[in-house]
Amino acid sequence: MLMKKISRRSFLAAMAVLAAGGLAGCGAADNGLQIIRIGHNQSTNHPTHTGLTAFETYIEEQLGDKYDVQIFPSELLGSQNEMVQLTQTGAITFCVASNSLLETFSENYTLFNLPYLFSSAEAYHASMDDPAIVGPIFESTKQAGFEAVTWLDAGTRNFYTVKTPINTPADLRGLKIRVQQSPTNVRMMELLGGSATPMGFGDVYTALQAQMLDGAENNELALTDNGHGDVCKYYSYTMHQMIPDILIGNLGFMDGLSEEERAIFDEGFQILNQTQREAWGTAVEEAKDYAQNVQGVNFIYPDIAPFQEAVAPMHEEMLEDYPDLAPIYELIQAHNAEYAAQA
């Protein structure tokens, strides 16, 4: 896969975000230690930022007379799409990128975005802790110019309306459904019914609002740290993704690290993992309370039956268009049949 041109645009705005804070130019503080700089789109209060903050302190408490590590939260330094850029660049150091979106730099990544991959969350994480099933995924995009490190938890993905509840495929019908940017999820809606709309994250609320946007699918969190429960009051659990959040480093970077640093960074990356993880379960449910109490949210659910049954084809396109994937596929059935999900 060929590396994506950044716009200028793009670039342009995240130096001047980067400059305003005394980062452009060499990537040297004041202090002479080397800025490690880190761009994710959620909020301060999210698991992510959490996890980032736990890896902050861990490099710094192992590596502080080398490096400052700096963490850009809320698209400050723009949309994943164009952190992810500016990373292969080496202009940031680190970011946070969904699977969708990487999806349009390595066709491996296709594998996890596949509707109903994962039996169960059991599967799901069992599956992303696997070396042989992470393993050939997250080294594709180092002609690229970027690694995959670790992945990070973002739950399970459902869809969530403003005026029509969604209890069967049919109700997605002339629907337009804001999607991440990757051609499995326009397949995916494609196949139930709705109107595919990709749409940068940070866009979403504005056309919920604007009516832009009949609805979006995401996880809990989107209703409330995102500001969609305000404006949607129907929430379907559906199931129908479990795809991971990927922290990505700019290949020089990582290469650059002796062995001795990659080591700290690897611990540093795990500590990161397992933190986020660990507030992610308590974050859904608080989320949950306040988007049913006080956002006013409805949450339905649906028999997923009609959903899997709509979307399985892809399973069988994915296999016949990807082959070097198959063998990585079966070890994830492998974790499906070992956690299958409860009745």
Second form
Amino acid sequence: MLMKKISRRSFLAAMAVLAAGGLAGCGAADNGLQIIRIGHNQSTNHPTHTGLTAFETYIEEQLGDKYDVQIFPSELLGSQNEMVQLTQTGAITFCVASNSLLETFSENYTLFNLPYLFSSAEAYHASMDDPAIVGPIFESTKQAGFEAVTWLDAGTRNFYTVKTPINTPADLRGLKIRVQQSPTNVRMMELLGGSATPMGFGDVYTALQAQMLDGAENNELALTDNGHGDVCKYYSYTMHQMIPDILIGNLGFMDGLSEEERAIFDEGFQILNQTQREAWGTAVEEAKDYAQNVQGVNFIYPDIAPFQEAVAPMHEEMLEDYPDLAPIYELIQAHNAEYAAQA
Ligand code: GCU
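The block above covers the form predicted alone; next, return the form predicted together with alpha-D-glucopyranuronic acid.
Full assembly next; the chain just shown is listed first.
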């Protein structure tokens, strides 16, 4: 179950494979087909891999005389940060990146990283499905050489720890908690009183095991699919973020598609989005069951109000720093009102 961390040497080997294929997002295969390389950092059990496999099947059914879609899971092409750079340059065609990381490429993505932005999973889904909300944000990375083409569910992020359960923000004091590499996540930990340790996803298991970290925060699949539940026995439903994953495509490749091809790819992105989301709910249930019954993880349901209060200033800070995002923030509030959390 545990995703193996790719070594520097295998990363360089993967790069050599890409170089042999022409180092183009769409290198030519021996059979004359153009290769579409898609990288992601999850295992082949993960809903994202299932969704991408459905995308591959659809594109090859429709355009198989031209394209060969190849999926590289488990950080085979490097960490998410490295894959984003490979997508920018066109060395690979697509990759899945957490919205957190995209904040360093366009400040607009900061919005979806805000803690307690969405009032419920329904409000989160409705917001991410709303073109008036995601459209301007997805457009904004074109200057960086890539286009965001669809979002994927990554559930709700919660704290989990090795030794002591998190019931209140005070329990985080002095603990080294891994966060994703984004200024928003570092600020969040600062306000919650923990010590933020930003690092790539693939490094977290070893750091937990070596006790370089006291805990981390993520959805339930990190416990099982990535083995974090082998080390961390307390998982607290602080529900502090719902951060989507985003499929990004190299801009040169996207712009080079004919209108008919673009329509087929757009349909493929929809199939990916739907398939991944359908698989998500079951995957979370199975992960919880395995974590509880096999790994011995305790699930804790703390009062989230004190966590919410601690990070509330981040909403005002974001609106002050990025006033252009205010109208989009308001649209999200409308979805929040419509799908308020059930008490
Ligand atoms: C989730 C998310 C990944 C991300 C990871 C992380 O698993 O789906 O895209 O890399 O969290 O915490 O880094």
